[in-house]
Each structure stands twice: as C-alpha cells, then as structure tokens.
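First, one chain by itself: the form predicted on its own, in structure tokens.
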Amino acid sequence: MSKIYLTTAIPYVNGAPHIGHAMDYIIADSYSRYHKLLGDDVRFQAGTDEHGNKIYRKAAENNLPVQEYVDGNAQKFKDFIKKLDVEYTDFIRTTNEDHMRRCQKIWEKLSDHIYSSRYEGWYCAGCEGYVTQTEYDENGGICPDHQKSYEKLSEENYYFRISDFKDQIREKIENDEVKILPEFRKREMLKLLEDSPDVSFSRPTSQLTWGVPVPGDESQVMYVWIDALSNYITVLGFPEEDISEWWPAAVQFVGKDILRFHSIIWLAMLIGLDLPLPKVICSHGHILANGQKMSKSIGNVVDPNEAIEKYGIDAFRYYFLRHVDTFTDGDFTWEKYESAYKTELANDLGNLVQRLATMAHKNGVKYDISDKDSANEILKDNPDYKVMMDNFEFSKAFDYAWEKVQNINKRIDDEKPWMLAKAGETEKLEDVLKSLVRDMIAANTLLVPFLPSATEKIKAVFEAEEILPPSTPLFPKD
C-alpha cells in the first residue's frame, strides 16, 4: 500500500461553479478511486480561494459582509463537489485562520527571496493580474477576457525573485523530476520560463484590504500567488507540522490556463522552502460549446448543474471523462450529450445489465465470487488499462473499459444463451452465463473510477447471493 496525495486547483469564489471546475474534480476523483482499487491510502485536497478585490466588491454588490459572502460561496462549491460524486478528504479555505497563519510563516521562510520595489505598469482588475508590456501590445490595451482597458499602476510592492530559481526549475522539468503533462505543455512551460519575470507577492492596503497581512508590514497584503498556491501544503500543516508522510504530491491537477503559475511560481516557492517538488502536474483542456469558447456575452455557457439534473451524475461523468480527451479541449453540445446517454450509456451498459441479470435469474444461475474477481486480480489481468491510468490517460482508459462492455454484448449475441435454454443444454447454458457474469464483474470494476454510482448498483446485482435484474432501468431514457 502506498500513500497518495493529489490536489485540485482552488477556484475563486466570486461566481458559481462551472464546467472547468467539474473537470478538475472528476478527473482527480477518477485517479483517486483507481488508487483505492489498488489498495492505496489516498489523501485528496479541494478548497476555495477567497481573498481579493473582486470578492470584496461582489460582497458589497450583494450587500453582504465579505466573510458571509465567501462562506455562502464556499458552501456552493462543497455542494457542487458532492453532486459530482467526488470523494475528497481535505477541504481548505484561504480565509481559514490556520491557512492564513501558515501563509505568514511561509512568507518569512521565503524572505531571503523577497524584496521591495515599485511597480510601474499595466494591470487588469478583472483578472486581478499584472500585464506585461508585450501582453498589453498584443491585446491592444484591452483584456480579451473582460473586454476592459488595462489600468496603469504605480505602487510599492514586495516581489518574489523567480530569477533565483530558474536554472533549478528548468533542470527539474527537463529531467522530468516534476513531470508536466501533456508533453507539449512541458515545452510551452520551458519556453515561458525563459522570460518569466519576478512576480509581485503583495499589494498595498490602499488597493487591497481583503487578504492575508504581510508579516511585519501593515501597509501590505499578500497577493494571490503566495496565498492561493500555498494551500496545497498548508492544508497538510506546513510549516508547523512535518508533511513528509504525504508530500510531495503524486499529482496536482490544474486547468491549462493556470499551468504556468504552477510550473514556475509554485515550483520556485517549493524550492525556496526546500521542499520536494510534486511528481506530476497534469493539465487538462477547456470545454467548448458548439466549438466556441464559453462566454456569458455569447450566451453559450453550459451550466453543469443543468447537465447533471437532465440525465444524472453518471451521464455527466460518462460524457466528460470518456468523450473529452484528458489533455486537450473538448466540445459539448446538447445533441452529443443526449446521444452519448441514450445510445451508449443506456443501451450498451444499462440494457446489458438488465438483459444479463434477467437471463441469469430466469435460468437460476448463481455466481460464486472468488479471489479472481477481486479488484487487485482484475487490474493485474488488464495491464494496458493500468498503464493508461498511471499515465493519466483517463479517456483512453475509459474507452478500454467500455470495449469490455461492448464485447460482453457481442458475446451474448454470438453465443445466444436463449437458444441453449430452448435446446435444453442446461450445463452449457450455465457455463456461458457464469462466464458472462464474470466478464461483467471485471468490466464493472474497470469502470469504478469513472462511474462510481452506477458501478455500485451493478455490483449489487451480480455479486449478490441471488442475481436479480434491477427493478427500474439504470439509465431511463425518458
């Protein structure tokens, strides 16, 4: 048994959970459940990023005290994660007193690499981010995401000296001591590292008040990088506790839009703290709607809650884990979603369970579970699946498992158990049905990381003392 620590990016709580957040959670959950099948001890972090001006302003717009506002939004994310059938072990909020205190101690540990300087340049209030002159020029002075002009800033800040760590970061990434996935993103990160400037670690309280105070300087509040990125280790107790039992993380899951912060700033912080680097940083793509980037202005934003409510959580996880490649952008349309549910999930799997259980029950077939049906043995028998899961190729692993489902359907059509029953070949019929049930249990085990709710129901059908078909369809079409 190994100890596995995996993390998800903490979302900013100035809005409702969206599809991108869901991808983080369900990918991480699939990896977590896979390792539980292997018998590993898994620690799974989730949380919320709750500081900054956007949140402060949103609270004011809603006529709420800011703490009350973030409390409500943090609960929305907890509820959303539960709805996704995701099992985490730790939930961290950046307004938590333990986190804030530990952040201040991390600042002090990094103090040799922090310096004070005046920032003269561009800033996007919507992104709460500084903008280089190159970005300003490329975007014509307007943020492409918020369609608002960049602001000119002149303020005194503390900076984190990224230049102190560039050579070490480059070496670690090039040698895969921290593996960045997919491979083409690794090359992008190495390119970005070349020109990566020192980063602002604070903002003056005249501009930002809702945040973690900089230790020893009441005029400054910590900026997002040290506050939000530190959550992955403060949740484990660092620097007040020894975290070596769980750190380094086996994998950190992030969206492609924040990969550069995790591949450069976060790695620099870890090196500065003399901590080992995460083994893998796995980035996933974005979800498009009808081939276009989701945008409120276009009106094509897909509400994940609506997608879940329409056909259930198994349909949601099925579509986004199988039909969306783990590493690249995926596309969502309601037509594709409904087709995947009705013609694949309901037909291939739902009908198979009903059909096979009915035949087994009708013919009095009982299946005795043995050690060969254990998750450990099934995974041993499917080394290709294990390689895909170990390489974070979840959509490919899902395809592999689904092929097992389709093969069982084909075997039923080819071997025609009903004809054996009609011919009175009871012994052969029993052997065939037991073999099909054995294959069903194996396929169901491979599906556990992706469809935990459905697979639990299927397990209850075929691993019971008496095989009984479900009283209602697993995936109703109407």
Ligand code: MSP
Contents of the next structure:
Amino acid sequence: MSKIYLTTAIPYVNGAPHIGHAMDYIIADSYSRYHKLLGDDVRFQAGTDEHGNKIYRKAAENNLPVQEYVDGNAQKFKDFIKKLDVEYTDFIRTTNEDHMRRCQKIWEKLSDHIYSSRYEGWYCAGCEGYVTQTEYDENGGICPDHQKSYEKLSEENYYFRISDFKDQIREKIENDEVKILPEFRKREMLKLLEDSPDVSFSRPTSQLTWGVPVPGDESQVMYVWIDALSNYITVLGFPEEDISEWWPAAVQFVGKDILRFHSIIWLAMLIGLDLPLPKVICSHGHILANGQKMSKSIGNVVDPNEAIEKYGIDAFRYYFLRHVDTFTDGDFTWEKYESAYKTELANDLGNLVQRLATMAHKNGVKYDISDKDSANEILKDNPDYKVMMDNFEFSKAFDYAWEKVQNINKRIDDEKPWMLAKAGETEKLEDVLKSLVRDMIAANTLLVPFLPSATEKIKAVFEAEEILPPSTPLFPKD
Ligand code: MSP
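Can you now output the form predicted in complex with the named molecule? The one shown was the form predicted on its own.
Everything in the complex follows now, all chains and molecules, and the chain you saw is the first one.
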C-alpha cells in the first residue's frame, strides 16, 4: 500500500462553478479511485482561491461584504464537488486563518530570494498581472482574454528572484524528475522558463487590499498566486508541521492556462523552501461550448447543475471523462451530451445490465464471487488499462473499459443464451451466463474510477446472493 497525495487547482470564487471547473475534480477523482482500487491510501486536496481584486470588486458589485461574498461562493464550489461524486479529503480556503499565517511563514522562509523594486510597465486588471512589452505588442494593447486595454502602471513592490532557480528547474523538468504532462506542454514550459523574468510577489495596498499581508511591511499584500500556490502545502500544515508523510504530491492536476504558474513560480518556491518537487504536474485541456470559449459576455456558459440534473451524475462524468481527451480541448453541446447518454450509456451499459441480470435471474444462475473477481486480479489481467491510468490517459482507459462492455453485448448476441434455454442445454446455458457475469464484474471494476455511482449499483446486482435485475432502469431514457 502506498500513500498518494494529489491536488487540484483552487478556483477563484468570483462566480458560480461552470462545467469547465469540473475537469480538475473528475480526472483527479478517477485517479484517486483507481489508486483506491489498488489498495492505496489517498489524500485529496480541493479548495477555493478567495483573494484578489477581481473577487473584491465582484463582492462590491453584489453589495456584499467581501467575506460574506466569498463564504457564499466557496459553499457553492463545495456543493458542486459533492455533486460530482468526488471524494476529497481536505478542503482549503485561502481566507482561512491557518493558511494565511502559514503563507506569511513561507514568505519569511523565502526572504533570501525576495527583493523590492519598482515596476514600470503594462498591467492587465482582468488577469491581475503584468504584461511584457512583447505581449503588449503582440496583442495590440488589448488583453485577448478580457478584451480590455492594458493599463500603464508604476508601482513599488517585492520580486521573487526566479533567476536563482532557473537552472535547477530546467534540469528537473528535462530529466522528468518533475514530469510535466502532456509532453508537448513540457516543451512549452521549458521555453517559457528561459524567457521568464523575476516575478512580482506583492502589490501595494493602494492597488490591492484583499490579500495576505506581507510580513513586516504594512504597505504591501501578497500577489494572489503566491497565496494560492502555497495552499498545496499549507493544507498539510507546512511549515508548522512535518509534511513528509504526504509531500511530494504524486500528481498535481491543473488546467492548461495555469500550467505556467505551476511549472515556474511554484517549482521555484518549492526549491527555495527546500522541499521536494511533485512527481507529476498533469495539465488538462479546456472545455468549449459549441466550439467556442465559454464566456459570460457571449452568454454561452453551461451550468453544470443543469447538465447533472438532466441525466444524472454518471452521464456527466461519462461525457467529460470519455468524450473529452484528457490532454486537449474538448467540446460540449447538448446534442452530443444527449446522444452519449442515450445511445451509449443507456444502450450499451444500461440495457446490458438489465438484459444480463434478467437472463441470469430467469435461469436461476448464481455466481460465486472468488479471489479472481477482486479488483487487484482484474487490474492484473488488464495491464494495458493500468498503463493508461498510470499515464493519466483517462479517456483512453475509459475507451478500453467500454470496449469490454461492448464485447459482452457482442457475446450475448453471438452466443444467444435464449437459444440454449430453448434447446434445454441447461449446463451450457449456465456456463455461458456465468462467464458473461464474470466479464460484467470485470468490466464494471474497470469503470469504477469513472462512474462510481453506477458501478456501485451494478456491483450490487451481480455480486448479490441472488441476481435480480434493477427495478428501475439504470439510465432512464425519458
Ligand atoms: N485560482 C486559479 C488557480 C490557482 S491554483 C493554485 C484559477 N482559478 S480558475 O477558477 O480560473 O480556474 C480553476 C481551474 O479550472 C483551472 O485548472 C482552470 O484551468 C480550470 N478551468 C477554467 N475554465 C476551464 C474550462 N473551460 N475548461 C476546463 N478547465 C477550465 O486559475
């Protein structure tokens, strides 16, 4: 049994969760459940990123005291994660007192690499980030993500000397000591690292008040990313507690847009703190809606609650884990979602369970569970699946498991148990049905990381003393 720590990006609480936010959680949860099948002990962090100007402004727009505003939205994320059938162990909020105090201690520990200086240049209020002259020129002075003009800024603040760590980061990424996935993003990160200037680590309180105060300087608060990145270790108790039982993380899941912060600033911080680096940083692509980036101004943001309510959580996880490639962008349309539910989940899996359980019941077949049906044995029998899961290729592993489901359907069509029943070949019929049930249990086990709720129900049907078909269809079509 190994101990596995895995982390997810902590979303900003400047609005309600959208379908894109689900990706971090459901891929992390699939990985976590896979490790639990292997018998590992998993610690799973989730949380919310609650500081920064954007959130502060949103609270004001909503006429709410900022703490009240973030409390409400943090709860929405918590409820959302629960709805996703995601089993986390720790939930961290960056406005939490322990987190803020530990962040200040982290700052102090990094102080040899921090210096104060004046920034003169461009700034994007939407990104809350500085913009280089090259970026400014390339984007014609307008932020492509926020469609707002960059502002000119001159301010005093603290910088983190990335140059102190560049060689070590490069070496560790190149040697896969910290594995950046997918491979094409690793190359992008190495290129970005070369060009990366020192990063601003704070903002003057004239610019930003809603953040963690810089220790020993009342005129500055920490830049939101320093506070946010620290969550992965403050949640374990660092630097007040020994975190070596869980750290380094086995994997940190992030979206492609924030991989750069994790590959440069975060790794530099860890080296500066003398901590080992995570073994893997796995970045997923983004979800588009009808081929377009989701945005409130276009009005195409898909509410995950609506998608979950319509067809259930299994349908939601099914769509995003199988029909969205883990590493590249994926698309959501209601048509595709509905078709995946009706023609795949309901037909391939739902009907199969009903059909097979009915046949087994009618013919009085009992299936005795043995060691051969244990998760460990099933995983051993499917080494290709294991390799895919170990490589974080969730959609491929899901395809693999689904093929098993389709094979059982094909076997039923080919072996026609009802003909054996008609011909009175009871012994052969029993053998065929038992073997189909065995295959069903194996396929179901491979689906556990992706569809925890449905697989639980399927397990209850086929692993019971008496096989009984579900009284209501697993995936109703109306
Ligand atoms: N607060 C930062 C993360 C700090 S981590 C120390 C942030 N928040 S976010 O709310 O913008 O994004 C949270 C996560 O959701 C990120 O992993 C991001 O990539 C992911 N996604 C946001 N929109 C997404 C899609 N449309 N599709 C898939 N993932 C998306 O960045």
